[in-house]
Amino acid sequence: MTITNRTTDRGPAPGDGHPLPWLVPAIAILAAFYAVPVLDVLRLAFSDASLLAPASRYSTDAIGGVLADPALPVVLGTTLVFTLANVAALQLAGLCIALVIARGERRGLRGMAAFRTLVLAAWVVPGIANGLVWQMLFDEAPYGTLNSLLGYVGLGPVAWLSDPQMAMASAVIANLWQGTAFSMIVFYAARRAIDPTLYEVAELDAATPWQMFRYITLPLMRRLIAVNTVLVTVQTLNTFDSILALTGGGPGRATEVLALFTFNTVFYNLDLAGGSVLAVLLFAIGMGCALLVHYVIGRERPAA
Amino acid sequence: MTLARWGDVATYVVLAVLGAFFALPFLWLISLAVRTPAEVYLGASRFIPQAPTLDNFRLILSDPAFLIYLWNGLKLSASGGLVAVALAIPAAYAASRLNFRGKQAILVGILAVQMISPLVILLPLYRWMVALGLLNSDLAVIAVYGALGMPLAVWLLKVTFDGVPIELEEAAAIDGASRFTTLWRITLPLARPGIASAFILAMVMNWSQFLIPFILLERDGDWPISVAIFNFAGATNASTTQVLAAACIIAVLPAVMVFVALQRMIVSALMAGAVKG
C-alpha cells in the first residue's frame, strides 16, 4: 500500500529544499563586506571627512575639489592608456600562448607543460615583488640588467624608468609578464571546448591553417574573449601595488593611475572625502564592465 | 620537410621567444641573489657569478624579524583561505544542488563583486576597524581576506560540486540521512581535491596581497612578507641589490612552489570555472 502511494506521490525531489539558510553566510558577507561599504563611500564622498577625522558636515565640495584638480585629467590619460595597452597586450600575448600550446599538446611535442608552468610561476609572484624585480631589470645604470644586455648588442641604454613615455611601456611589460597567465587559462579552455571534428572536416576540405584560426577558433572563442575583455579591464584598472613598487606613479604622474591616485589621495594626504570620490569613480568604471559583460552573456547566450 | 613539421618548428620558435620573456627576470633574481656586491656592477657579463655566494640568503634569514614576516604571511594567508572557503561551501552547495528562485542573480552578484576594487571598500572598512578597535589586529586582516576570497571560492566550489555524483546523495537521502548529514558525510568528502583547490588558491592570492595588511597593520612585527619587502626596498641602494634579490626570492618562493606543485589541480578547476562561467 505504502509502496504504491510512493509511486504516485514521490515526495521531495532533489531540487527542494529552503535555500536562504545555506545562502546566509555568503549573502551576509556580500552585505558586510561589499555592498554597504560601497554606499559608505558614496556617503563619505558627499562629506568632508579626512582619514583622522569623521564627517562634520555635507556637501559637493569633495567633488568639486576633485573635479577642479588639474591632475585629474592627466591620471585619467594614464589609465586610459595603462589599461588599454595591457588589455590589447595581455589578450594577444595569452592568446598566442594558449594556441600554441593547445597545437603543441595535439602534436605531441614536448616542453609544453613545462612553459605553462612558466607563465603561471609569473602569475603568483605578488605584485609587490613584480614591480621590485622589474625595477631590478629596468635598472639604467650600465650594469642593469636590459641595458647591460642591450650593451651586448651596441644597442641602448634605454631610460627605462625615468623617461615619461618609457616608464609607461615598461609598466605595460611588467604588468604584460605578470597578467598573461590569466588570459592563457581562459582561453585555453575554450579552445580545448572545441568539438575536434571541426578541424578534421576543415582538413578535408583543404583548409589552411589561417582560415581554420578565423573561421572555427575565433568565431567559436568570441564570446569568452568578449568576457575576458571586461575581466581583464577591470582588474588593470584596479592594478596598482605593482606600479606603486616599480615607479611610485612616476616620473612625475607619467605612472600615475587611477587606483594609485586613489591610494596617495587617502593614504598619504589623508583626505577621504576627495579619495572617496576617486572610489567611486573607480567603482562606477569597474561596474560599467561588469554590466557589459552581464549585457554579452545575456546576448549571446540564446544565439550559442 | 612536411608543413606540419615546419608549423612545429614556429611552435618552438615562438615558445622559444616568449619563454626568453618569462624567464628572465626570475633568471636574473637568481642571479642577482647569490652574487656579491662587486659582482653586481659587471651586470649581464655576470650573469653566471664567478664566485656564487648564499651569503645574501644568509644574511636574510639570520634576521628573526625576517622570519616572523613569513610566519605572519603564512598565518594570515591561510586562515583567510579557511575563512573564504568556510563561507562559501553552504552557498556553493545550494547553488549546485537546489532550485530556486533568483539563483541566477545571487550567482551573477557573487561574480560582480569580485570586479569591486579592495581599494574600494577598505575606505569603510578602514574607518570601522579603528572603531570596533580592530586595528591592528590579525583578526581585521583575516576577516577582510575571507570576504575578498569567498567569490571566487564558491563559484569554484560550485564547479566542484557539480561534479559530485548526485545518486550518492539521494541514497543517503533514502537511508534518512538530512541535508546537512548528506553534505558532511557524503559531498564534502568527495570534494575534497575540488575544496584543496579553492583554499590552496585563496591563500595563493591572500599571500600576494598588499594593500590590506599595510593599512590595516600598522606595527612593524605584525606585518606579513608582501608588506614587509616594500618597506626594506625602501631602504635598500644599489650596494645592496644582492640583498633585496635574495629577499623577493624568499618572498616569492612559497607561493610559486605550492602553486607549480598544484598547478594541475588549480588549472583545472578554474578551467571548469572559465568554460562554464
Second form
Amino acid sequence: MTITNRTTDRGPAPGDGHPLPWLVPAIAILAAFYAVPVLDVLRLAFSDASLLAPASRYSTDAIGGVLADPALPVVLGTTLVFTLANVAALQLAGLCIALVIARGERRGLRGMAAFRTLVLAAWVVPGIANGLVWQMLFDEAPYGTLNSLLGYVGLGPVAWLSDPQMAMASAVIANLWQGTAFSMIVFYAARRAIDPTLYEVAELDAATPWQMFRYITLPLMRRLIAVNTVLVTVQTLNTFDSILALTGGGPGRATEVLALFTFNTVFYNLDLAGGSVLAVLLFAIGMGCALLVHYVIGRERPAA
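Having seen the form predicted in complex with the partner chain, could you now give me the structure of the form predicted on its own?
There are no partners or other molecules in what follows, just the one chain.
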C-alpha cells in the first residue's frame, strides 16, 4: 500500500508522517508554562535574591547556606516519614475502596454510585479548608469533636496536635482523608479494565478470592499501581497547605515537611534564593522517587 503525502493551505496534513508541525505548539506552551519557571528557579538558586530586592550577584552562597542549615536534616526526616506513611496508606485505602465498589457493582448492590460520590467529595475540598476542618475535629479541649467522642466511652482526651508523634499522625490522617479519592479513581478504572472472563474462569477452577486478587488483579494492575505511586508521591511531597492550616508545622518542627519549609523560607524569611534552592531539592527528590518506582514496579518483566 502506498501512502501519499497530502498538504493543505495551512501546511502538512495530519497523516503525512511529519509530527513535528503538530507538536511545536504543544512544546511551546509547555516550555512557556513549565520550562521557563523551572529555569528561572535554577537561576535564582545561584543568586542572592529576596522578596525585597532582586538578584545583585550570583554565587553558590545560597546553596551552601541551605545545605548547612541544621534544620534541613530534621525537615528531610519529617518529609520522609510523612511521605512514606501517606503513600502506603493512600495506596491501600484507595485499592480497598476501589475493589469494594467494583465487587458491589458486579453483584448489583445499591448505593455504590453514592458511595463513590461520597469518597470523591473529599477530593474537591481545598487543602486549607481540609486543614481547618480537621483542626476543629482534633481540638484538644474536652469539647473537641474527637475528644468528646472518646469521653463518651471513658477515654481521656488525646493531645492530637500538641504531642509531636500524634501531630504527625493527625497530619497523615487529614491528608489521607482528602487524597484517597484520587487513588480510588485510578484503581477503580484499572479494575474495571480487567476482562471479567478471567475471574469467571478462575471461579470455575475453584480459586479463592485471595488467589484471584494475587494472581489476576495485582499483576494486571501493576503498571497502574506504579503510575499511581509516582503521582501520589509527588502530590504528597508538595503538600503544605493542609499542614499549614492544621499544625503550622509544629509542635516544633514535628510536622514541617520540605514543601512547608520552602514556603516558610520564602514568605516568612523573605529568602527567595534559599527557597529556590529548596524547590530544586524538592524537584530532585520527586524525580528520584519517580525513577525508583519505575525501576522497582513499572518496568516490564521478561517473560518466564
